[in-house]
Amino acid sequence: MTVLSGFASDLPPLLWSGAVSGCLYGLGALGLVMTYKSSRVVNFAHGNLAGLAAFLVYGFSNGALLNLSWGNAVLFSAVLIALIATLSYALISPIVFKSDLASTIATLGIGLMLQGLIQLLFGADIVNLDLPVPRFGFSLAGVRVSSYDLTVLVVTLLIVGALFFVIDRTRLGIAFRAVSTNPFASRVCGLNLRSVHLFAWLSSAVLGLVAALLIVPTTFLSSTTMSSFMLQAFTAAVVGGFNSLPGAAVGGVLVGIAMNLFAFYVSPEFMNTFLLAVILLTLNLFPGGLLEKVSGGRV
């Protein structure tokens, strides 16, 4: 009875904190899926671009580059990250229509360049970047809920809701869905595929920026922080399915919960091994993701 009661008391907090972390993995996974659905490119520079975004916010708000308020630092960083994302797509756009594999490999090179830029501007030091939110907390059904948890949930819901609104309700979203479903027919109908690709890359950059700003306060910020986050986001995309935006969001929550349970009941030292095992198992049993049949092919 003691073991069962201990398990019952430990499980709710683990599920809650795992779901909160999973929201961030879902944001990262959505960025990966956006670029993949539009151009069939797995953007391995996604994590490093998000890391650069977090460092820019740090530099602009802490005096390392400028001395701006946190909000202005985020806006300024978002503009720069959008420009870098545009330049990144411009570098690989000539080969996007020739080879998916070559384009994916090119993103590895861009990612290394971005990591080098981080080290050039900010060095290899570890820094802290906090969220400017009031600190409070309360207990609900034995689960401790903090202001950070609520911030993550609210921001995630707003960002994901805005993304799905654009995709469902706007002409650009309709074009994105058309290109994702049939690029050749979309081109024949007169759609500009490069414009849709750029929309996906910019959306991915914004998602990465938001995910980085939310996840860094729980850990630390270094030139390799978001590269580790990339593996978690990639796992979420595989679990949910690279052809499903809803699947990526749900996959993030599932991966977050699974990681929390594994770290608590097994060992956090083998987390990367666990994630790779999840990827292999999912690809073998559910090649299209766990939610392939549920989500269909609309978005």
Second form
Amino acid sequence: MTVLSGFASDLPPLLWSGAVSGCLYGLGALGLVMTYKSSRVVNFAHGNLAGLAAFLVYGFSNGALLNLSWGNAVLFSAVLIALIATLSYALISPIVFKSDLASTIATLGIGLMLQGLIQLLFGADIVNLDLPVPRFGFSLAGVRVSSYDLTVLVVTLLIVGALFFVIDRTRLGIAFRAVSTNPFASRVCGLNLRSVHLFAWLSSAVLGLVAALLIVPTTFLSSTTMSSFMLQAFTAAVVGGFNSLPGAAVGGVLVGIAMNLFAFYVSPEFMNTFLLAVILLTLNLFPGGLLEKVSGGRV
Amino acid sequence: MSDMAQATKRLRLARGGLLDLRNLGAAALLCLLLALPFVVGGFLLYTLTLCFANALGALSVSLLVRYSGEVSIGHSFFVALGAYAVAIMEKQFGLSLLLSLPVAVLLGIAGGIIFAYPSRRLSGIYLAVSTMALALALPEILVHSEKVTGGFEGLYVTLVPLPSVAKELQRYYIALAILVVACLALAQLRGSRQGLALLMARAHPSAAEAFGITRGWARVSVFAISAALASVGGAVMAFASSTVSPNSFTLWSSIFLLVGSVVSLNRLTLPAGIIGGAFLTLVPNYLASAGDWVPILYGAALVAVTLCVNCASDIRLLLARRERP
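Can you now output the form predicted together with its partner chain? The one shown was the form predicted on its own.
Let us now look at the entire complex, which starts with that chain.
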């Protein structure tokens, strides 16, 4: 009986905090899925770029590089990150249409360069980077809700809402959907594939920046933490299906909750192993992700 | 496609008994490497021994790329499998490399099959993503199973197979011998029926299925061979550096193996392996003062080689078009 009541009191906070961090994995996964859907490239540099973004915000606001206010630092880093994303797309643009394999390898190279850049600029420092939000908290049905949680939820909803609005309602979004469904036909119709790709890469970089800024306060920032965050985003993308934007968001929340439950009930030390198991299981049970559309095939 | 055409051409050449210039080059390189310990010594010899180990690792990634068209960024897992097999066999049973090497091979094959089986039907990106998870899971497994693996500190490898010969020379020659045997085995695979079957499954999947070579089977067997090769590389690495620790098996070391493979143009010959291994071993050694530049350099090399290969294939296509109007 005590076990059961303990379970009942443990579970809601675990689900809540899992869902909150899951939102951030979802943001990371959305960026991966956007680049994959439009240009068929799995961007392995995504996590490194997001890590660099967070480091830049730190450097610009703490006086390591510049001494700006937090908002200006974010703005400045966003511009720089957009520039780097454009540059990295320009680097691999000759091979994007030819070989998925070669372009994926090239993104690994870009990721290595960004990682080196982080180490070069900031060394092996471990950095704390907080959000400038007032601290408060309240209890709701046995769950402690903090200002951080609310910030994460609000920002995620705003960003995801804006993204889906753009994709659903604007010409750019229609172009994006067309290109990700059938690149050849959209080219025949006169769409510029490059600009659609660029839109996807830029928005993915911004999503990465937001996700990195929001996730750093829960842990700390070092040149190595970003690779495990990237794994969480990748797992979310696999769970939701690499082809589905809503899937990425849902997958993020699911992965966040599952990770929290695993850490609490089994062991907090084997998170990456657990994610590996999740990836392999998902690939076997739902090869196209949980939200895959069922469609027939022709022989 | 071109791989297959090349393989059949090789086969014909071998049967015709024609001398191959490339084989001569490889033989010359081998002679040079055999004679080297009489000229140089100490640190360079040690570095070269490590280079042979890395060469095996780079070759294992190249094998995967060539035969199945997949990339893996988790091969440090299989390298670690071999390295820890050697160290644990020594610690628990007091056996030296020659007896633990077969164990490392078997472990590599088993690990490769277990890992590739779930992803046998999936397209390349999913394999790449799951190998990334594999590489990230490895350090925490190694650190948290302290009783067997020695945790953070790792284990030492001190036994050598021949007690009477100088340790350095032994390490060098045994590593070289293993690398040469591996390269000969790869050449044999390339000309064999099985090798052709695997190449066919990559180039013409449906035709291969008609012959009874299913894609899943090809994927699993290529991965198993590649993992076994990586595991041998790990065994040599442990033997050469006389220590194993989780620090040397991270996601980055996996990606470096891929860099070594790409830099050697994914070729499966002895010189290519040495180039890949040398790039991985010598660059960090000689740029030790500029440690932080190493990832940037590797990344730049990866991007540059990929772009150059693409450029070269463009030019070849253009020339071919010009030849037949």
